[in-house]
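The chain that follows stands alone, in the form predicted on its own, written as structure tokens.
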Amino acid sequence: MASSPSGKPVLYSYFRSSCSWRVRIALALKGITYDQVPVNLLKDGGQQLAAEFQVVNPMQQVPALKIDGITLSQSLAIIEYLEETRPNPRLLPQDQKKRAQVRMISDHIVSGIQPLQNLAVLQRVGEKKLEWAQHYITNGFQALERILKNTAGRYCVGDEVSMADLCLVPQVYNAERYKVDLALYPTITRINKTLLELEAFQVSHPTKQPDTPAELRA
């Protein structure tokens, strides 16, 4: 899993990984061209578990991004690095209170919801995985809906796309996959619909990736 011969950043990604999708959105918004190396989380017992990939990311998870001579993992760390090195367009508000709200919402999703319904956890849960996923997404969305009623404008925090929005859309996609009733969350649903109209969210969508199976392509 060597560096790209083109000299572009290299993203190790899985089409359906919400963590990978967050990073793909950030790269698209900032206009960063990159090469993508698919890591199939299901094939061959999970390609992320291969010794070759463990060299890239010892946590054996996607995404990982090779950029500027370093390799980064963890989606928010990657996004914050992109924000610090390529600050336009801005994904963290200049206003300190709004910036804190963006980080709060992002952490609410990436720490409080997504890990409890990701593939590795559901594989351990077994037969009750749908019920498990629905329970934790519903709990998280109940809280998130209340938070967003206080912070949202057009998007999660005010009227500028932020890191929080990059976390929201993939999580709503997961909620739809696990048949969560989104009618209960009108603010979440409205913001998600608005964001999906933006090109960066469309080109990074799981249905449009190099490793998307033919039957799932848009």
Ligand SMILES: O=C(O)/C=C\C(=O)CC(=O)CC(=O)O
The other form holds:
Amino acid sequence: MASSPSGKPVLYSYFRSSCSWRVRIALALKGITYDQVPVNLLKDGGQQLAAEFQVVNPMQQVPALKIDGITLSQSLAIIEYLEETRPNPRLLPQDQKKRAQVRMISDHIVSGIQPLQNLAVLQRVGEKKLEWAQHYITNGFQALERILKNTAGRYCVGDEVSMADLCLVPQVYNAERYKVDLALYPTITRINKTLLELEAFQVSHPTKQPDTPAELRA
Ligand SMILES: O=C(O)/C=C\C(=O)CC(=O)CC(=O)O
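The form predicted on its own done, now the form predicted in complex with the named molecule:
Full assembly next; the chain just shown is listed first.
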């Protein structure tokens, strides 16, 4: 089935998966209504590992989005598809240099930080998982802070919200979760705070999802 009975796109998501949150922000910013299918990454040994979900995403990760008759995984591929088919508001700047910077920062987070601290990796790391996650987030944030000094205006690249911002906020949330000292990254902290004032970042927040446990709701 390509979409829900309501005809809306269907997002397979987990409330505190940072990769799912990126896509929820894009959907919110573009005003796309959708149905959510929660995939609990911890319950039943991980619902993403179930055979039914392997059909949706062979990588057995969230997010996945059923939309327009296709099923997509990988948050940046999803966001770029939304951008090409539903271009307003724009999440990739028109200026080629700025667009490249947006993609650079997005990849920096999505390939260079998050995969090194994701659930599957930390489960294999075992006891040292907090230290491990802190190491890779710190390493990535030190570089990102330098990059942002050159690219940022109000947001990661200039003064328009872009795909890079959709990657930043969920990664800062993970940094807080793993008790990384954010005082060392004033630019990251400032941009994150500014973005969290926007409605799209609030409605998509991990504390406000259909599958957010009662004790974590806000
Ligand atoms: O602890 C849990 O509840 C399970 C998994 C996650 O939240 C997702 C991740 O840790 C990966 C990530 O989003 O970076």
